[in-house]
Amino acid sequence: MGLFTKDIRNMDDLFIHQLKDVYYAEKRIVGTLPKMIDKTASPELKQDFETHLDQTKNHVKRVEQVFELHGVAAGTVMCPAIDGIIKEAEEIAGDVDNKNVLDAALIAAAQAVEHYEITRYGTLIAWAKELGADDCVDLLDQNLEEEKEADEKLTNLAEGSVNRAAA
């Protein structure tokens, strides 16, 4: 089902489709962040990561709960967005030997994800609250906090020192 298809029918059918996007996307990055661990030579960017991989794993759970209570089987949609992000993000850390440089190219690919997964969160709440589904707000909301804090992390250790160390 792609997002400007007949498929689509009214807004919860949005709804869904959005959320089958960010299930797939979650679900992806889940598969990703090891690789980016094991090439971070930061310390604290590697905590950051394996602290975020954890909370990656529990956004999916807190998707696939809004998916039951909203009545509806757990799916995803593929997401061409948050592959080529992914992918970029691979061609960059293949093309990088300098670990200090890698590490803040990592820093940039991980905020692209995060920017990316703030918007999603944002408009599935926007959307929830619009269909009434108050009982997915809150969930939605937890994982939207979290990507929020993820990203300011990231800012934090690239300005912090990340960056410096690069340049």
Second form
Protein chains: 2
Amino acid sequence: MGLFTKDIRNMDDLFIHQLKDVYYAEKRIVGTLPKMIDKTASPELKQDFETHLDQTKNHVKRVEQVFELHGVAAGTVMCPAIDGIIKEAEEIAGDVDNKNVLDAALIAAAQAVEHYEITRYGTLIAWAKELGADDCVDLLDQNLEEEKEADEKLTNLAEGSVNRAAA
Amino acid sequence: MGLFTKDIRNMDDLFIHQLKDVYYAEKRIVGTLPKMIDKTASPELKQDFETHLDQTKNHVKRVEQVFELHGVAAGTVMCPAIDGIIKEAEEIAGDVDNKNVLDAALIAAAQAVEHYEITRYGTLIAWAKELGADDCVDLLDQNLEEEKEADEKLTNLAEGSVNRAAA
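Same protein, different form: I have the form predicted alone, so give me the form predicted in complex with a further copy of the same chain.
Now the full complex is given, and it begins with the chain already shown.
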């Protein structure tokens, strides 16, 4: 978006901008999760990531439905936030040798991704309600709930086995 | 950290690395919040941000205490995640003209920052427990709780008045 123009004039523009941001983020995550799956040692963690990859592909489709319901073409904007979160995940993964410690680091990285999505969907839902776009709320809420569940599953896996194996 | 070396060999190294990451993040937030305060139109939001700036300065001190308790020198590592989140906040702020819409965008940006910290402190606490660093847990937990409260206050403010004024 514009360095020299003020492209966002109202809440609807802001909502669409944020939707494009999350659309970009979900697509980047679809591209990144397979690399994380490859690096994972714990079979449960691998399974968790694989399940979440399927969910994420579905999130992309739901966001596309929201664009359609809202009457705008699906599109992306640059999202330095998710780029930075993923860059940090890749850097830390490259820095760890021990497989069990790497699993702990990968969980932390994935949870940073989940939390980014949780905050963005939370915001989108609040804005959609304010705009009276109730048809969009339900789809966004399904994505939000799955992100929260994914985050919780990772916490349980970290605290239940992965961190212990690493320590 | 090393592109060609594997600097993180165990959970203690990983914990310290993550602590340096959050130390960098807190310091960047101390530098960024005043700019957000300047841009805010809503007096309640301005007040919220000012309170959180004071809290954030205190978070920096608590993280320094954790370094000390853990017997390592305070230091930072590059944190592309928080850099990206803040870059995105600055870009969106530059894109919005209407003051009320800008407030809604600033809340969303601040909540993305809060969620980054929430996930990092959650991870640090779990790792500190696993490492038996119980003395660090309490300090990290105080920061975590304040981040969660800050996030909740922003949600209430957004849904209570700011989004309505913007819509």
